[in-house]
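Single chain ahead, written as structure tokens, the form predicted on its own.
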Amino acid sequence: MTAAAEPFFQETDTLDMSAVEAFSQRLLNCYNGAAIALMISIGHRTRLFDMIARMDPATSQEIADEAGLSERYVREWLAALTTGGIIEHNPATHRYWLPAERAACLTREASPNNLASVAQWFAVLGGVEDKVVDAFRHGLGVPYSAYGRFHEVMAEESGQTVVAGLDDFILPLVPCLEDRLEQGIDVADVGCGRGKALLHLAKRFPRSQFTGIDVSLEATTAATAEAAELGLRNITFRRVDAAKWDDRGAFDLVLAFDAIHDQPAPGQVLENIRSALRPTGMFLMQDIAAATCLHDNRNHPVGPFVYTISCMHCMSVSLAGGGPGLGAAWGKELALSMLEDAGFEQIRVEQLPHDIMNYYYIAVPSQEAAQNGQAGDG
């Protein structure tokens, strides 16, 4: 008869008791600030926090009226936020105001602060729930197609991130790349989405053409109805998918905004826009902030954030295409490496002071890439 294995955890007598009540209430905190998000989601889409905003202090009836929405559920929002820091109420006119400070993280006018926003990201990812639950168990992920209203929300995300400081902040990285964008060049965008950025640049640079590619007919479809809305001449939306794009030496500059990591086939993607590039082409890539080491990344100030959409989405949507399922944060090491093995050269990381979220990746093909591809064109 085998001795008794020794219990993995400490006896309960021996627990420090105090310990245990501080990890409780910061699960609570967890939970309660869970619940504030899926709010300030609801409060993004139906403009509340925009209508309140640019009102005095107002009953939940007049802010319902003022919004056109219901004042029962317009009351049980204004609790929840009251509740959670974010509304303030007067008990006495039981009236309700959102502070200009706190406005200034939540309306639209706040845009490219408007944090509101991010929060729908709980709600799309959450609908899939159950889908990541089986992957959990099969292993082969979660396809795009079940992801409801994910281009939609990366589309505003794209709007207050990548176009917001492209004129600024992102342009002005590569030397000289504006006043040839005002010359003319060829510019690709992998993984384009509805093309929010490639729209922005087709209406500033009028004499460069835009092509933008991405796996989704849905978005490409809407780019294409935005560009003809606008009345763009300069700019192209093709549904390809972007490890079997084959264009050869068709362009000047190729970007790609988040879009390489969550891909099925990466190193042949990256392959695939070395490729696309001419000789004295460049590569402007922008991904996640983040090291490969698991370890460095312990104090990312939104590390938690970031494996979660990798878990929830960006590592299983790769997978759901035979993937490796890198996720968001495979990290500057790992891109580095894989850059090199594409067959890019002078490689510059950057990060912009306003942007804790992301690195730029600038790189340029290596002259023997480069004599590859043009053998391999003749």
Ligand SMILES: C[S@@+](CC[C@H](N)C(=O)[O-])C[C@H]1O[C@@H](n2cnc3c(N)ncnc32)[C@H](O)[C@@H]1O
Given for the second form:
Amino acid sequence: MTAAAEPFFQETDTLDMSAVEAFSQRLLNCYNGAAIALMISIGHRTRLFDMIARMDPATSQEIADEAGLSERYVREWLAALTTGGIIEHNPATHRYWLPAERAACLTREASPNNLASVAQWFAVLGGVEDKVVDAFRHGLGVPYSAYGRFHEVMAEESGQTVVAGLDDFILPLVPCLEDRLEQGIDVADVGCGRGKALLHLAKRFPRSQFTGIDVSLEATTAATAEAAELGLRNITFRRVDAAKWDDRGAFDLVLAFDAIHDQPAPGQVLENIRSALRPTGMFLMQDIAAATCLHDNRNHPVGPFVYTISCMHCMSVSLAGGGPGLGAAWGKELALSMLEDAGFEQIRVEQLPHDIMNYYYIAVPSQEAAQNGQAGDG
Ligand SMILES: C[S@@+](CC[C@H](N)C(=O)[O-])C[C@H]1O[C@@H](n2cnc3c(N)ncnc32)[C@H](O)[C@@H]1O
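Right, the form predicted on its own is done; let's see the coordinates for the form predicted together with the named molecule.
Below: every chain and molecule of the assembly, starting with the one above.
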């Protein structure tokens, strides 16, 4: 035995082998979960879940025919999800089915409880793994433009977490807001993406005027096209960098859905939002529910998911723009202090039953900022 090998054998002697086995099993469970997540994403994109949920128990050929897909691929997908405990299979009849309780979490019909759409993020993030690995070495982040399907998947998620909860949960957070929207106010959505939330509001409140701003041409072009399709005249989408946005005192309500923590200049964006508000205006910010201190997030229900998306996207895109890389779990304590630094006061933080992922911050421009002429006077 060499001197160098000694510590290895000593440690091996002291290892609790049952703990090693339990941990190995945990890792295998993780890999099975990751594999199932990829298959769930494909099931969502091919609409196979929607299809199977509507069918009586069927063979792989019948399912493939109904979906217009290749039987060989469908059979392999069914096998992955049968062994994964998602799809049921009768070996005697070779028929497959999706139990109703699982369809209630995996189909478009089940939206906003359709968890299948969320699984798409793993493939989106996998698509930039090489760039993220490089970024671990150079530290300079990964730009938004590197992420295939980002705005498409984000818009779908927005439909589930924001649009689905707007009328019943989000608007009622601000007293009298629905009445004011009915009467007619000016509303901006910062980092609006494909504008799903704003389009919904513009349809519902024809007397109000809506402005969506986003730095992405792809997102604002898609949003503008949808507004035209819907025949909406009270909404515009502008390609603007929120850090350079200089509308002053022009809005009664500014919204930001999941759009602050990944900014290259989040403090400047919050200041610009405050300046864009009239003195009686209101800022409503949805952002990830987490604590700023990692230790306080150790029992977070989706902690690994939040930090992984952050590492592979939110933190990375901010760093790519020369920003601080706050990360998705920048947390309530830091968010509150940054809102105060940007000139907001009377800040409330709420959580909503339909959305375990987010906090909702409601804030007004501080009197001091208004008196100093920092908030617009309309
Ligand atoms: C996580 S997505 C959220 C999109 C949308 N609010 C939603 O809920 O679907 C963040 C959005 O912020 C936009 N964004 C990032 N940096 C920006 C900036 N400096 N100015 C304006 N928009 C920005 C991105 O293009 C993206 O559409």
